[in-house]
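Below, in structure tokens: the form predicted on its own, a single chain.
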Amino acid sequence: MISDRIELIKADITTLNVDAIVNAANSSLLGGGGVDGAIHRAAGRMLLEECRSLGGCPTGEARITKGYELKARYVVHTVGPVWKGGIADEPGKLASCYYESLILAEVNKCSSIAFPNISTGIYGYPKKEAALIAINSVNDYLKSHDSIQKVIFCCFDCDNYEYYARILDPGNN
């Protein structure tokens, strides 16, 4: 069963009023395109300064910073895998992004967190498979952790939104 603490929306993640938003970052953590660039622009230059002090982040791991000019108190930066056809443990690395992000959110006393569609942009991860991994990873985590009350999957594009909607509520599709 999918947790009642999971919500799906189509929006700009930088506008959300949650404890933490997740950044689909590159390993340098110094900004880039897509959601990464949008978060860095919206949070302001202090985010970049704090990210410089972190020394990067390996694929499948996560780091946390303040949210600065965002409504969110924190930004959890996670580095998703580049899709290589499934031969380089991409599913395990993607699932790890969600688990590691949730752990950091919990340690920092966040009760709400919003995720973008990690690795489905320029990293080329197939959207349907990524949505299934995201939902299953979050649902598994929530089964044994009570402190996070709301997890939002925030989709920017229609394709990702439709995949998430079909998985979260298969009876309505």
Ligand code: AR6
The other form holds:
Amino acid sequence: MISDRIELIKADITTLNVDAIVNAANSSLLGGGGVDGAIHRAAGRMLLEECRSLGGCPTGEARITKGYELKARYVVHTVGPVWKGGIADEPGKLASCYYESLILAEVNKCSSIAFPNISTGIYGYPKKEAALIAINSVNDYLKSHDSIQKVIFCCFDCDNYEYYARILDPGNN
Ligand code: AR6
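Could you please show the structure of the form predicted in complex with the named molecule, as a counterpart to the form predicted on its own just displayed?
The complete assembly is shown below, putting the previous chain first.
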């Protein structure tokens, strides 16, 4: 059973009016391409300054900063696994990114949070498998935690959106 607190949209995550958006960062937390670059551009230079003070983040973990010029109050930075063919516990690390991000959001009293499709761009994780892991990890979290009211999967490309739509609402696809 999929939680009714999960929503699916196709959008640029930097435009969303939620308590927290999640960044698919790298372990330096000092910016990069893809959604990471877009979030840093939209949030402004103060975000990079705060990220510098964090001293990096291991794969599968998360760190939180303010959102600065974003509408979102917070950015949760998490580091997805680079796809290596499935031999390096990529599924476990990817699931952990979602779960750890939700814990940090809850601790910081966020009631709404939006995720990009972590690891499915530059890091090369197969999109369909990543969608299943993301949805299962978030759904598991919501089953045992009440305070987060809305979790948005914010897809940017059509393939990801279609995979999520099929898993979340199989009757309509
Ligand atoms: N809003 C929402 N989703 C987006 C946006 C956006 N504005 N832009 C891209 N995406 P990627 P990764 C989607 O490559 O695979 C960076 O250099 C995109 O379609 O951003 O985790 C970091 O610094 C894709 O589905 O992240 C790391 O070095 C998803 O975001 C590395 O890339 C993730 O693609 C992380 O690679």
